[in-house]
Every structure is written in structure tokens, then in C-alpha cells.
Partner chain sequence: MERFQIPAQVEKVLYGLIGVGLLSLLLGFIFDPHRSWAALLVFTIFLLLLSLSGGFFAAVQLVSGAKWSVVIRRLSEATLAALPVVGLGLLAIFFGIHHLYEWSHADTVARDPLLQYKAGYLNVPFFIVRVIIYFLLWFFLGNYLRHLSLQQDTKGQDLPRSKLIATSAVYLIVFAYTLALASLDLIMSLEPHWFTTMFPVYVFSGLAYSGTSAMIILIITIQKYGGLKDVTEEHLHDMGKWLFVFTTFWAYIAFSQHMLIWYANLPEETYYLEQRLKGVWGYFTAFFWIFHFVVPFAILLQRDVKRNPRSLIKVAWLTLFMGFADVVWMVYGGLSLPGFPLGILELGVFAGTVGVFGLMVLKSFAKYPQVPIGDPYLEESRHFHQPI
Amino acid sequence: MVSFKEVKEGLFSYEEPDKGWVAIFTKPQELLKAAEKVRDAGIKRFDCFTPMPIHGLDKAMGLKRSWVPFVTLVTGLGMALLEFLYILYIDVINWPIVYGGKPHFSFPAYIPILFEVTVFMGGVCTAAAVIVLGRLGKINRKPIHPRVTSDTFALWIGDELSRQEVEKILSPISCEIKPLE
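Single chain structure for the sequence just listed, the form predicted alone:
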């Protein structure tokens, strides 16, 4: 089970790459090896940029479990509870009509709509959370490398390291190392 402290740290831990070093790779396997080496070297401020999802990259980077399922669960159940209370208010207090001899609040009739509200609002709130907390709406970001969204893989190292230290960490892997301006 994920604790509230871990969720809070996960929600607000993203850091924009503004200075440091960028290593450019041509193959995803090279990026995976580099991410493991950087993680094992004890570097805390680094990130990987890829044009496609790479299986195992989160493990190679040492990332913790995602907070997105927690947001989906909480918002979905919260919205279902609000919808349940709304139906209860309408059916019992605001407009109590007897339909076909049934009691004022016949719960089994509302299970499908509660399910639909839970799924729909959980999905909508999850998408909104990913966009807002991932800072995806920022349109004036400077790309870390011009080809990283098409066929290039990049690793950003933000710790205060010299070029020789970065080359030493990534020495057995073929990559191009550039300073990030």
C-alpha cells in the first residue's frame, strides 16, 4: 500500500532540465544500460527522454510506483459517493415518486449509473491530474535535443558533475555527451 507521504512526494517531484549534461543514444538498450549506471552511481537528478515507451525504464531509473492509480481510485470513488448522495437526495427528499409500487429509494436500479459515473469520472480526473501535475500544458518548453521526439534517446544528468565524471559513468556505452544550455 502506498503511503500519503509517498504520493505527495511523487506528485510534486518533477524537475525541469535547465542545466547539466545530456547524453544522446541511438538504441533503447543503450539508454537502459546508461540509466542503470547513472542510478548505481548515486546521481539523484537525472531523467530519460524517449520517442516511445521502453519496457523496464522505470526500474532502471529506480523510480517508485506511480501515483496515478491512487488518483484514479480516490476520484472515482469520491465521484461515485457524490452521485449516490445526489440520487438519494432527488429520490427521497426532492422528488419522492413511487414507480410501479417500488419504495422511494430502490438501490439496485442505480447500480449501472453509479458504475458508469465511477469509471467516467475516474478517467477524466486521472487525465486532468496527469496533465496538470506533469506540467504537460507548458507550450514554450525548449526541447532537450531536436530529434528526441522522433528517433533519438536522451539522458539528462542535472547534478553538478564535470564532463570527465559523466564520461567515466557512461564510459562503456557509446553516446554523445553535450552540455545543456
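The term rigid core refers to the maximal set of C-alpha atoms that superpose within 1.5 Å between the two forms. Given the structure is predicted, the values throughout are model-derived calculations rather than measurements. Numbering follows the first chain given and starts at 1. Compared with the form predicted in complex with the partner chain:
Given the form predicted alone, corresponding form predicted in complex with the partner chain:
What comes next is one chain alone, with no partners or other molecules.
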């Protein structure tokens, strides 16, 4: 079983960069190497900012498995169950009417609807989960570097380190290091 702390960390992994250092890269493979080094150096608070998803970056950063699939499963099946009970109430208890010679409880005929609500709830909640878990929705947030959504890759280190220490961790990867203001 996972502990509560693990769940909480896994859920809200994103942190707003507040202080520390920013390293700027121009190539994704450099960022990938840098992330591995930072992870291996045991840095606790760090994050990468990229214009596109980088394959393998989550492993390089040592991120935990995402909780999003769990949300999908629970909400989807939960909604299907609720819908099933609702239909049961309507068709069998509240308004039992025979149509087309079918029994009041016609399970095969409910399957399409149950499937649709599963997908509906699962899909919408998955997107909502990304907004919540990825800490989106703060519209006044500024990117860490103005071109980080275009062609620049940035790595933020939030631990209390001096410039030399940061340089030591990241060497020999070529990058521009500057303090975060």
C-alpha cells in the first residue's frame, strides 16, 4: 500500500518556482542529461520547463507514476454504477412500462448508455484531474523564461545552493545559468 504522504506528493508534484537558479538549454537532449544529473545529486526541489513533452524526461527527473489513470477508472465506473441504479429506479420502480415487448429490466438495452456515461465521466474527470494535479488554472502565472513555450528548455533548481555548486552539478553540459528573480 502507498502511504498518505506518497499519495499527496504524487498528486501535487508541481511547485511554483520562487527562488534559486535557472539553467537555460537549447537542445532537449542536454536538458535530459542535466535532469538526470540533478536527480542523482539528490536535489529535492527542481523542475524542467519545455515547449513540448520530452520522451524519457519523467524517468530522468525521477517522477512518480501519475495518478490520472486511477481517477479515470474510479469516476468512470462510479458514474456507470450510479447511472445503472438510476435506470433501474426509473424502468423498474418508478415507471414500469412495457415497450416493444421487452421486459422492464432489459439489461442488453442499457449497455450502450452505461458505456457512454462511463466514457463521458471518465474522460471529463481525466481532463479535470490534469488541471488539478498539474496545478493549471492560475492564469496570471508567468513562464520562467519568455521563450520556454517556443524553443527554449529550462531547468529550475530551488534548493539553497551557490552558483558554483549548481555549475558543478551541471558540468560539463553547456548552458546559461542565472538566478531566479
